[in-house]
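As a starting point, one isolated chain is supplied in structure tokens, in the form predicted on its own.
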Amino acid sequence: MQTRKLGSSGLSIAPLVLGGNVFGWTADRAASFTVLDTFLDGGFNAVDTADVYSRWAPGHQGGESETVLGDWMKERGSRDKVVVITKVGSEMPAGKGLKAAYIQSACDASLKRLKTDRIDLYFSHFPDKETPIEETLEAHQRLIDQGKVRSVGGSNYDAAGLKQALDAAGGSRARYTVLQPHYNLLVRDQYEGGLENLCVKEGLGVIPYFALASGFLTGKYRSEADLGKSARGGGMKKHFNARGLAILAALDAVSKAHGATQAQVALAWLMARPSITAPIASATSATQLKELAAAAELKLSADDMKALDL
């Protein structure tokens, strides 16, 4: 499968990031393990996770995600063929933020969950208004100097924080190389305008996460009595309005004449986005992660691309 560089990372990845949110989650250990499997033998390589993962479940602590993973490339020994991307900042039993000691401390935990010597990105998972971004720069730029990060990245930035990290770095500090975004077919004002030619002109690559709105671009909820069928399906109502439904049915209409799913078209909508690296999709079977699969195969035309510009 044809790699993407991914900014000026030195990373090339394939045009599907795999999301690790549900590993040890909604998929337990051997559902994870068939996933990644599968998607490794699909000619795949980017895996996303964070240390955070899946902290919000009962029980739960965060970690679990990158245990999983990190247990996965060492029963399999597949370390050298996966691009491992996680993320630091959000609150963890052992602090949150992005102050330099806790960057450091942070990243040890990760990398001792994913027993592995490295992380491939690591991204600063929301911007921290309490810490110069100097600080946490500095910090990341000395993981990069002990071998432990290759390159790092921002999630969750605005235009004006992601212009005031770039405009830092240098020296001492290392660089945003990729962002990280929440952008998707439906939600498009967050990163389009802005944010996205800040990341074009700045060569950024750009991984954005629910690429597929929770599922709503899926197909899955036509109506509000749909909204029952998963722990999600509470959060679509707010997409049953006049644009919500029309992309619905230009989803149905380019689908139909592809032989495709909602999900790849979806999915291959943002991978025909001239900004975009590949978009961060998850999945808890074998069955589901083809199924995200195969929208690299697909290709939109002008004409797709017009119909789903909403």
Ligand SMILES: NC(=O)c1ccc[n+]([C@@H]2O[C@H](COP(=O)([O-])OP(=O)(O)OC[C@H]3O[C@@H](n4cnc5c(N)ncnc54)[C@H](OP(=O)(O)O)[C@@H]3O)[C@@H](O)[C@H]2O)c1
The other form holds:
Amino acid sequence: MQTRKLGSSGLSIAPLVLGGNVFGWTADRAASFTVLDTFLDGGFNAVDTADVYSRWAPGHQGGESETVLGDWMKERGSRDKVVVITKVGSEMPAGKGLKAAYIQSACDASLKRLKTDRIDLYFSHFPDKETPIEETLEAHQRLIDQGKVRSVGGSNYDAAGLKQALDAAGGSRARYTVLQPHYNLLVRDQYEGGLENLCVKEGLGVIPYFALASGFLTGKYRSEADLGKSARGGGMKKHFNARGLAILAALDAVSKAHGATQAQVALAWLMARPSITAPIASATSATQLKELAAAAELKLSADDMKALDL
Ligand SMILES: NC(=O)c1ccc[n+]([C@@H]2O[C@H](COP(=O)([O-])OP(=O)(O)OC[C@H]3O[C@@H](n4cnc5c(N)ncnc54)[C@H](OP(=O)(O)O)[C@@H]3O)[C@@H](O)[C@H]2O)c1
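Complement to the form predicted on its own: the form predicted in complex with the ligand:
Below is the entire complex, every chain and molecule, led by the chain shown above.
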């Protein structure tokens, strides 16, 4: 599999990152192991998780996803084949935010759950207005100096916040080398424009999340009768509007012309955007994952890209 350079992180990744929020949630431990096996066997390498996944699920505390990923890497002896991506800052039982002492202790807790001595890419999950960015970047640099983290990134930053972080970097302060924004065919305006231009200008890697709009862009939700197709179906209601349905119609047309599926076209559209290194998407079964993986082979024409530009 041809890999792409992930900004200046020193990492190279295949063109699809596996989302880990489902591990231990909508994919139980056995299903998660199967999805991870299928992903690695397909020649892919980067897996994205966060300390907080899946705290929102009833009875969960956070850490469930990292634990499943760590167990799988240990059981398979696969740590060196995986680019491990995780995040800090969302509310956990032990704390939240991006203060230096918390970042240090949260990183140690993540390493323990992941059963490894290093994280390849460590994200600030959300900007923290309570903490000076200089303090956060110094804490990240300490982790790099300690060998616990290889490179760091920012998630959910807007253009002004990212620019502030990049301007503050240098010397004892780490530089964000990768952005993880919310970006897909449906949700474009938070990323396109100022933020996208800044990433290109500064040479950041970009790995967008919700690449499939949590399943909507697979085309499996067409009416309220379909909402029961997943535990996450309830969240799809908001997309049943003129724009959402027009995007599904465009996905139908382009996928039909290529003998592909809607999910593959939605991912190929992101893969083809010049500023994007690789989209992040999750899967709850090997069948779903195999379908997503084939997006890496799908080449969209300029006309396809235009038809999807709604
Ligand atoms: N940085 C952040 O703040 C942030 C926020 C959210 C997510 N993320 C990251 O992004 C990743 C992806 O997000 P996500 O899982 O919420 O959304 P997503 O990737 O847009 O949607 C994935 C979901 O779509 C369904 N699906 C996938 N392939 C399918 C197929 N071939 N056919 C039918 N359905 C299919 C599956 O759910 P069902 O089987 O349940 O339908 C799957 O869990 C997360 O795992 C996480 O790593 C980051």
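Everything numeric in this text was worked out from a predicted model, so none of it was measured. Rigid core (definition): largest C-alpha set, two forms, superposition within 1.5 Å. Positions refer to the first chain, counted from 1.
Here A242 counts as shifted, since its C-alpha moves by at least 2 Å between the two forms after the core is aligned.
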